[in-house]
Each structure stands twice: as C-alpha cells, then as structure tokens.
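Take a look at this single chain, the form predicted on its own, given in structure tokens.
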Amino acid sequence: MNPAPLISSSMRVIILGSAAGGGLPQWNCGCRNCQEARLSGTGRTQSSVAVSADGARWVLLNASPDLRVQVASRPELWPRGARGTPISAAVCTDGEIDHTLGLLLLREATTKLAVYAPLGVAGLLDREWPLFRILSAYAGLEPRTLPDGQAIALADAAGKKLGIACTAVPVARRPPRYARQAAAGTYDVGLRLTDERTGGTLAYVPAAGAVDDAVRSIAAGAGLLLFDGTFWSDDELAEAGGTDAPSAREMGHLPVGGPEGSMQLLPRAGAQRTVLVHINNTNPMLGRSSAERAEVEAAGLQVGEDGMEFEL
C-alpha cells in the first residue's frame, strides 16, 4: 500500500538531483570523480528539486532525465491509488536538455499537467526542442507563461492553487546550444517561491553566470538559496583533458573558486542559508576530504547532495 502524503505545516523543499548535465559518473568521463563513484557505487543524479506547501501536492522545478529513478526514490511523489501522481506542476527555469528531458518520462500521465516557463523557453519547447509539440499526442501538457519579475500563483491543470507564489527573474546566461539563432527573449531565469500561508522563501537559480543585482533580488531574506556549483573554475574541463572544451564563463556558468567566483560573493546575496547544486562531475568539491570542500563550508556555504530535505 502506497504512504499517506505527510501534510506538512510549512513549505518542504527535496533536492531530488544536484548533478549538472551528465550526472556522477558521467557514462563516458573516466576523471577521478566519476571512477570514485563508479568503484564506491554512489553517485548523483541530475538536477531537479522538489517542493510543496502541504506535503500532498508537489511542484517539479526542473525535469531532470532521471526523474524516474529520483521519483521511484521518493515515497512522497508516490501515486496513491492504482493511477495518478502527486505532481501537480513544473516550473522549467531555461529550455536545457538536462532540465526538461525528464518531462518526457512523463508521458503514462492520465492527465495534463500544468508546465510554467518564461516564454523564450516556451517557445523552444514547441519549436526547436519540441517537447510540447510531441507529447500532446500522449496526455499532455498545459504550458503557462512565467512573466519577467511578476509574482504568481502556481496551480495545477484543473486551476486549483498550490499555495506557492513564484516569481521568475531573468538571469545572466544565453539560449541552449541547440537553439543559437533563436529570436531574442527569456532563456534562463531563477526563481524565488514563497509559501502563501507561511511566508517561507526558496530561492532556486540552477544555472548563472554572475552574482549580479538580479541574483540578489531573487535571494534577498530568503530561507534558502539553491544556487549554480556546475564548475570549481573557468578552466576546469580543459584540465579534465577535454579538448577544445569551453570554459565555465563561456558556457554561461560562475565558477565557485577564485576570488571573483560565487563562493565570495554568494555570503552578501542575502539568503539565510546557500546550498550549491547542480555539481559538474568534474568539479573538485565533490571530495568529501578535499580542500575545495573545506573552502566551501568554511565560508559558510553547503555543498548539496541528492536526497537533502528542507522546511522553510
């Protein structure tokens, strides 16, 4: 028999993935991360987070390839009945493949379930990458627009509120690489969601390239901060052996180390608490006993792991 839903007095917030694209260990990088993992046989899976102001119904905030083994791991986002799921909506932060191809996964659905994304993302959403277009012959999806910098209530296809407020604030990065003549318009955004009852906040900005005032507009006093830990330094694939590879700025990411990098900066963003997710495989402060780790939490930050739970 599948769990009651734990009803929950304040906002709930489950990292379900805190890998970047690829995941740990990446299927064909042998750098020393990924052989740690593959020999101890843990690893991580890609981003997404999860989170809900009753305990009972759930919002995605990305769809992470593996959210099928992250959902099977969570007995929260089990069905309650023979059919039917606790997932109530998803909130889609850019058009990356690592952040949507999850939806997919969602094709045995018996209803529509309601999507948000800025509207540059949309439109990738039905054109270039055109998730929308090829599950609307399954149960398919409602997609809603998240307008730049204006709160609203997330709901789910039927209309009913979930009790969280979401306002989307476009961020420093650019279209996917698939998509590099698309016409200009939101891409990338973070969120700030506060629960309606309760006035808990998460901050959730996945991918950025700075710690600029539109960063700190989204952590501002909020309970949490999720924020972008993809790469330790700009040139940190090149010297993982990856030829020609771009570096961390180049692909629109803020590299954690270094004294311009977001491990300065993110103690005044104005959270109360920061915990880096989606972690490049090849990214240093993975290292329980590395000296990237022993920064990171000596500045005051957390690196985040998947399965970390918060009420807010």
Second form
Amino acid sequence: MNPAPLISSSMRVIILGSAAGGGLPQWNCGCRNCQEARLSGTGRTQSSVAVSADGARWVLLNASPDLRVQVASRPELWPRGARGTPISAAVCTDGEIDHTLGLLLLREATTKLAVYAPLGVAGLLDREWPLFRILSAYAGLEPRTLPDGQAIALADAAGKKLGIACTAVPVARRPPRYARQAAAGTYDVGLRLTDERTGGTLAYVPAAGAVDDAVRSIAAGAGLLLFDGTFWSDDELAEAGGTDAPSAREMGHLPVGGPEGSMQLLPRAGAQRTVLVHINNTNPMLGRSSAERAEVEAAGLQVGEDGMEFEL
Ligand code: MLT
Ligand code: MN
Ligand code: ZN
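Target state, the form predicted together with ligand MLT; input state, the form predicted on its own:
Below is the entire complex, every chain and molecule, led by the chain shown above.
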C-alpha cells in the first residue's frame, strides 16, 4: 500500500464554528432555535475557520470563545508530540469579542503565535480590549499588521511561510460596541486567501454590511465564499425579545432575507460556491425544514455547519 501523501494536494478549509456571538444555544436566549438546541442536545459553536495549504500547519481565521472545544474536536489541530500545536498563525477579521477571545485560551502556548490583524483591530487589541498586552505575560503573540488591499504571504512566528497569500479588504461595518468612539480606521475586513501552489482561493467575509465592490473583489473567482449569515431580517433581535435591540444593519450585518438582502446579491458576487457562516441563534434559516432554509437553498446558497470541510 502506498503511504499517505505528506503534502495534501489542495487547500483545506474547516468551519470550526458556524454561529455568531453567543453561539447556539445562547445562555440567556429562550428563542425557538435555542430551546430546540437545548432539548435536542445539538448546537453550534462560535465563528471560526481553520485553513491549511499543506494539511499539517493550520491558520485560524478568528479565534472564538469556543476555541478549546473546537480544537479538541478536530484531530488536525491536536498536538503532534508531548507539547506543541499545528496552529501556526491566526488572522482576525475584526476585533469583536466572539472573534478574538479565543486568543486568551491559547495562553498555555510555549512559543509565540503569529497574529495578523488590520491596523484598527491591532490598536483595539493593544488598548480597549488589551489581549496583546495581557498575553505578553505568557508565551505572547507576535502581532502583524494586515495591510489594506495588498497580498502578503502568511508565515508562522519563526517566519516560515505557510503557503497561503492573504489579502485583507476593508468591508462596510463599524468598530465593536466596546469601542464606538474609536478613531477612523480599518476595523473589519474580508479575506482573500490563495494557495500559493495551486491558486485555490477562499473568500472569507464573516461580517459585512453590504455586498458591494469590496466584497465582490474578495469573492471574484473564489472556489468558496464564506459570508455573513448573521440575521435573516433587520428587526430580528427586537422580535426575539430584546425590545431595545439594535437592527441588523445598525450592527453592520446585511440581512440574508428581504428584497435587498444578501440572498439576492450573493449569487452574482463571483464565487463558485457560497456558504453562510456567523449565523445568529435567532435566524429562522437555522430550522432545517423552515421556509427560510428552502429559500436560501433555492437561491443556490448553503447554510454552514460546524465541522463542514472543503478542498479548494
Ligand atoms: C457582531 O458580529 O456584530 C458582534 O460580534 C456582536 C457582539 O457579539 O457584540
Ligand atoms: Mn460577531
Ligand atoms: Zn436564541
């Protein structure tokens, strides 16, 4: 029998967590989806993706509060020896708590982790939400700035290239709630990640307020687009019981449904396949037999699931 190839032939992508902040069920939410998830013992972990060009060294796209269980559930991310990790770098698309808190959970590391973030986000992680400073007392991170709209080669903390080129493009959004007063800057990006050997491309846009030229430039020709599926409708949170809750658009999330929703626009964004991620627990499309799920699928889109895997 031939030994398994050491180098995988294409870029691998795993959805570690498909839920938005709070997960499914969310601890204090009694909505139908959350109740169903409790009763059936099923659920979804918070937003994160893992990607690898060689199947051996992995890059986290966002680090969720559920990172510990996500790593435990994926053999690809288990240590290879007594200590160590195949997690070779992390990229943050924003500074939201659901996309960054997981960095704290990696504090037992014995070597630095390379963490890429847009300039505005790196500032937040140094000041308002000082993960970089706190973690410097542990093994520490090596912060690296993601330039706007310019491809860079991702590398581990030692500088070894990971075989993936990454372009970060600012998308329509706003700074996180804890930093509403922050100065103008880049707080939200979408990523275009390309396997440098094969050209396979992942477009990753977990939070965006529009399907605009920025999103189309990220998605054009990509084998897979993972896109913001947070809310179905603009007033979903208020309807679920949060009377003063902000609308989807106020939170910087373009709703999936409705005449100007992402479902109408994504099929023309230029990706070969589109899967919705960062899905809030209130979103009716989570129901497998819901009318909303049928609409999404009829539009040629898919609802992401924890553990979904792709080869690009
Ligand atoms: C978002 O994606 O809008 C945020 O993560 C919301 C939050 O949990 O604060
Ligand atoms: Mn979020
Ligand atoms: Zn809920």
